[in-house]
Amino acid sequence: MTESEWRALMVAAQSGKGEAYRRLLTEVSLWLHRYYVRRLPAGMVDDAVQEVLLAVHEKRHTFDPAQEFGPWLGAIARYKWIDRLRAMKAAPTEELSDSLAIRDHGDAVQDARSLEMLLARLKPAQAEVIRLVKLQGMSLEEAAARSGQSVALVKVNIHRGIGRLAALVRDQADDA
């Protein structure tokens, strides 16, 4: 959804539309996922959440119509973050023993590095709405506003570049 279309949404439920406000609900809840799963533990993401939506319902009422709901919500999510962190810092701790087993990440390192070479052979259009959309999860419509392009170009790009991508790969492994 567009902001313009939560602000709608968020004016409506004001004066008191039920369905728009689950609807609002819902779309907010999974942006609200988004930003948390880049910003927080797994297992703090839902918590967080549901603390935000929790927080939009009790201070629905200092929204105002005039301005925009993004920035609004970003705010609450921002400082509910904080607070998570403060949380997180305060929270006891366990030593971790000098024997414990670290997982070699040579591999991961590797393969990320076998994809930005591949993506970096993709023309950029295609190579940064790759990565928007299928690396950092953003939505169609804010790979769209971020990358200047139109929703539209922005899923051409994605079919393309995936297409060119699996040629990529396929002619080295048959150069193998």
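Numbering follows the first chain given and starts at 1. On a predicted model such as this, the values are computed, not experimentally measured, just so you know. We call the rigid core whatever largest set of C-alpha positions still superposes within 1.5 Å between the two forms. Compared with the form predicted in complex with its partner chain:
After superposing the rigid core, the C-alpha of residue 162 moves by 2 Å or more between these two forms. Comparing the forms between these two forms on their rigid core, the Cα displacement of residue 141 reaches 2 Å or more.
In the core-superposed comparison between these two forms, the C-alpha atom of residue 124 has shifted by at least 2 angstroms.
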Given for the second form:
Amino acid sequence: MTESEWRALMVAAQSGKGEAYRRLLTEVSLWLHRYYVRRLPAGMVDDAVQEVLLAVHEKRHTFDPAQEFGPWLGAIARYKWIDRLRAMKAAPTEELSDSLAIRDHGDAVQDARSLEMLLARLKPAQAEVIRLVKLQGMSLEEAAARSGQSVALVKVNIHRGIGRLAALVRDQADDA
Amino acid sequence: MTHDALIDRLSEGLKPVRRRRLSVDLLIVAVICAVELGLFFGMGAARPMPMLMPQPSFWWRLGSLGLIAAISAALTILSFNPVYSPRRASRWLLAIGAICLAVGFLINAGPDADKNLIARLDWPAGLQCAKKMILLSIPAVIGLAVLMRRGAPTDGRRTAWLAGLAAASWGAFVFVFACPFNDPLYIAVWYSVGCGIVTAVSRLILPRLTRW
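Form predicted in complex with its partner chain structure, per the form predicted on its own context:
Once more the chain from above appears, this time first in line as the rest of the complex follows.
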């Protein structure tokens, strides 16, 4: 679907046309799925997609037909993504599920490369424990033994590292 | 709930929405400010104004605060659009604030410089000034918070900071018409205290109230 088709559907939706809105949301949900599958653990993708659909619904009056729909949707998707990253940072490390590991399929290669570029901008100690715990699925104790850091330091480095990742993503988004 | 079920629920009974318009938001804020200013003058609170008008510092305060209020209010309203990021503009705003402060010291380099610091700061009067500035900024804070809640800011913290700064500088702008003090040190300290409190409180509270 082209940008102008998306925009036309959104304008129709703002006028109360339910069928156009249904088509738009269906397309949007597919786009969002592709967007989040590269950026979030598999277990979080569906929730994130639905959260953005609800946000699009609540904030549809803020879309300006003079602007493009793609950047508007992208900004909302990014906002919710950063929210999720913050929530991951706030959640206790022990309770995060194993599904945080990157899925092993073709698209993941590209995703892993992007993630590596971000991790390379963290302090080595932070990047190492995030790789061990969040990507390879090790326990805190295993990561501590492997990295030579104490368990408490592993927790602190994961917490700070994820916070820094969120800030980097936000900065990149702002600079884009 | 599956995506399809959610989409069905959202599409059924869809109602038309009134689009958010930048000009309407600006107009709402302008009306709130105009009403407040009208009430301020109507209640006779600007009585010292004729005495203040010949002083360069009066025009400096009015110009600086008016400029900061106008720019920050415009940036705040722009930030309600999810696509707009106020990050770079906020830095420029800080630079403008610093320039305004420097200009104030240049045009009015301490008429009371011979007094000691405590006397120049005049604590009791300064606290009263800060309190009045805070009270005068409340209508603008409320107006911007309501608009922010209706909008879709994607940088909630920075937008809240900008909204607080806009409201604070507007409150201080209105207070200039009633403030008889001329010492740049007094103005820099107590106006910063008043504006700083409003800005900090807005930065802390507004993101929670306007989260979406």
